[in-house]
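One chain comes next, on its own, written as structure tokens: the form predicted alone.
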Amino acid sequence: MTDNLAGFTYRFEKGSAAGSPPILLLHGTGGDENDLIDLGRVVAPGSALLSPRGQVLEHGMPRFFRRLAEGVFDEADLKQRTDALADFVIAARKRYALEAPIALGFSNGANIAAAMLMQRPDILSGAVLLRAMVPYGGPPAASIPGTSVLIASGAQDPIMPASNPAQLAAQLRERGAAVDHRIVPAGHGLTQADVNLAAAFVKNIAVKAPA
């Protein structure tokens, strides 16, 4: 079911499995709060739903953010998107009395999960980067100790090169987070060796989580 909350269109499914972390789901451009419900189901059965659509348009594609070019970003627009999702998660987590969630995102819905965790450091219990790049030129000096990440790119990905996840893996390790950096056969799409990878992380953030 679609509602409304601070400003976002999403969707919410309840958790059916207690101890189950929540999933924040964050779609790539032309995406909608629809779009990775069932991999999210896949990746954390049994876990709480939460997934926004992103509020800009380009060409009638929802995005969370601008940008000026491909691969070229308008960080102040980021900037401001990323407040407004944190503060829309902060709601939905007091409407829903959810935990603090993991992030699911792909290609642009993960760049803005990258923001959050160094620019919101306090929303995200841990996150799954799927196609991620650099989203800051100067990211913020933010503290995320021992939170949990998984960034997996593509070995044959068009849209970025190598080097850009793994500065971000090496700014993620910077702040104090747990990276795991994979790269899997695959172009900017994604394969069952990410919905593989994605399953085994939550599982392993659900046995460490406290009881």
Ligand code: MLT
Contents of the next structure:
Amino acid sequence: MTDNLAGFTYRFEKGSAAGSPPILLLHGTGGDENDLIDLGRVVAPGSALLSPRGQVLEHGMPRFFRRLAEGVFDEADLKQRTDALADFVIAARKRYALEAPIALGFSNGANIAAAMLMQRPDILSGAVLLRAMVPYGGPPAASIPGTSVLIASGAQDPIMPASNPAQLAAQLRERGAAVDHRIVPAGHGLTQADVNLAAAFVKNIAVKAPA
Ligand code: MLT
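Now show me the form predicted in complex with the ligand; what you just gave was the form predicted alone.
The complete assembly is shown below, putting the previous chain first.
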């Protein structure tokens, strides 16, 4: 069911397995709150799913923040939208009595999740960043020791050079995160390899989470 909270339209699916970490689903450009629900169910069976729709429209396509061109971000807008999304997560955690979620983001959604890890380090308990890029040229200082992050990049991704996600991995490691950066034989679109990597990563975090 679609609902509204803290300025966001979103979908929430209750978890069915106690102790499974809630998942924050963050869609790519042109997606919406329905887009990643099936992916979330496969990657994290039994977890609660929280899936907001990006508030920005680019030629009618929802996004989580504005960009000036493909891969060129409006960083002032990103900063403000990252805070708004973090505040939405706080409100949703109160509404549904949720633990801190693991983000599962694709493309534009992965980019705002990466921004949130560095700008609002207390919001996420981990992140799966599928086809993520460096969100900030000069990211904020943050300390996120013990936060596990999976980055899955496409070896033939036409919208970013291989150095870009490698730089993101380095930025997150400098801030203390445990980053597993995998490069899959794919373009920008997702493949079964991404699904398998994400599922294994979430399962491992779920085991470590306190009941
Ligand atoms: C972005 O704008 O976040 C990236 O270019 C990825 C995308 O196309 O959404």
